[in-house]
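The form predicted on its own is given below as one chain in structure tokens.
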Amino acid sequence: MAGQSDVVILGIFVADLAFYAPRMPVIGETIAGSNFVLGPGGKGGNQAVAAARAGATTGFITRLGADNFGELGLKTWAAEGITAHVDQVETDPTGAAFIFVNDVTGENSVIVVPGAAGGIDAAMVDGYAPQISAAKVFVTQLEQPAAAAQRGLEIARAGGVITLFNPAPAEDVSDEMFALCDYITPNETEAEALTGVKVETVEDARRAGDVLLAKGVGTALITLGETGALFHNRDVSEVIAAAKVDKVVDTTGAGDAFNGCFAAALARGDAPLAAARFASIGAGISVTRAGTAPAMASLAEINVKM
């Protein structure tokens, strides 16, 4: 069929405003920053970029305004050979996210407003049933509306695609959809959030992965910072660890790119903790960057570590 490709991604596209400075201010206070970069973003955007990079047939399903953000990801999708199923609207501005990146560590806070992405829902999901239903894994979040997520892992799920969710933000969702997933990827906060179980060592983590698995999730993939990643199931539970990298510049985008590589490489036939050890390697390579979506690593960057 046109346009079909082997990763689809349902998720919002935003624009990126990162600031960098020492610190963030305290309210009333003005603090002079390092620098300032805008630029594509959103997590479905920068996992679709980070799995288009890494090899594979990407497609990325989307709502945007009719401006100048709009035409940032437009834009984007093109340069990276990333086919885009866009709803693009004249009533809603396409989003923005505010990015504070600590010019030291490399830490970062966001905050995001989704704009016309936050119009996504089940509907417009049935509207690209074929394309979601035609890929090799379907991948989603949760910075669009639950609702929207869950139909597409729904329609995936009946097409027999691999699915792969990343909870993130972190809110309430249903047992039903947890069902739904091969893969669930959330990182220490978002596992606690679903789970309940502090996530502080790894010990936590294989707690928190045992929870997601007796809600129906087939794998828990649970990124854990400079640790790297725990892989857990009912027959493997091995940690991933964490590639090692000379300097972190800006850890923003790491989780995007491990779950746009990961997906990538599930895409190609990958066996699943190679293709977590794929991902890991490509995260690595994009805290050494600034930014989000431009940071995201090629394939052959990726292969030189492996």
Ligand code: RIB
Contents of the next structure:
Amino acid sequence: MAGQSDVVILGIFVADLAFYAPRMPVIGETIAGSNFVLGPGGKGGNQAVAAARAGATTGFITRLGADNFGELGLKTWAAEGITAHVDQVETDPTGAAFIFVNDVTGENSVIVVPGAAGGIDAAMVDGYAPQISAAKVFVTQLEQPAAAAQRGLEIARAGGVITLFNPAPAEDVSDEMFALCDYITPNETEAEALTGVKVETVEDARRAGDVLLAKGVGTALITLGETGALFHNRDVSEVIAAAKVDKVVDTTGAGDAFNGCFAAALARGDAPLAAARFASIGAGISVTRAGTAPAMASLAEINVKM
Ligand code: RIB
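What does the same protein look like in the form predicted in complex with this ligand, given that the last one was the form predicted on its own?
Up next: the whole complex, starting with the chain shown before.
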């Protein structure tokens, strides 16, 4: 099939407007920031760039407005060699995200407005069933409606494609969706929202992982910030250490780097634990740079650190 990709990602693209400052202003206050970056974002869009830079042929399914931010998406995918499966509409604007980055710690807070991508629905996803079914790995998240994510997972599962579900941002997920996941990749907050288990330690993560396994997922890969990630299934429960980093500049999009790199490594046939180690290094590189999609690591950069 023309335009066939090994990794196919369904998600949103938005323009990220990142403001760097020592702290968040309180209501009614204006403070001076130290930097501003406007660039491509959205979890799905970031994951697509991460997967492509990590060496996978990558396709990205999304919905855009016919505007300047939409153009930014199209230019990004052309530059990164990503096959765009895009519904572009005149009726809705492309979305945007406000990102505060603490310019001392690199920690972030985000408000995301999906815009046109909020209109992705199951019928639209059905239109891209051939691309999803022909992939080796299918990835989605929860920034577009959950029903669309579920439809993508159903199509992938029916086609024998490896399914990777990044349940971000945290929201309720139907029982059917868990059973469609070969891999689920929540962070601590999302794992708590999905399982009711507060995740503060590796043992907490194991308990949350057990709940996710009982709900039908194949492997829970729970990201734990500076600790790394817990790879947890019925046979293995192992902590993948976070990559060592000299200076954290911006943690925004680190989870997306992890997911995109993990998908790329699975698609080329890496064993799952090796793929998770590769993903951890990709995420570690991404936090040393400002921005989200622009901060993703290349395959050569990851290989140097393997
Ligand atoms: O995961 C980071 C992303 O979340 C940002 O790029 C922002 O757009 C939000 O979607």
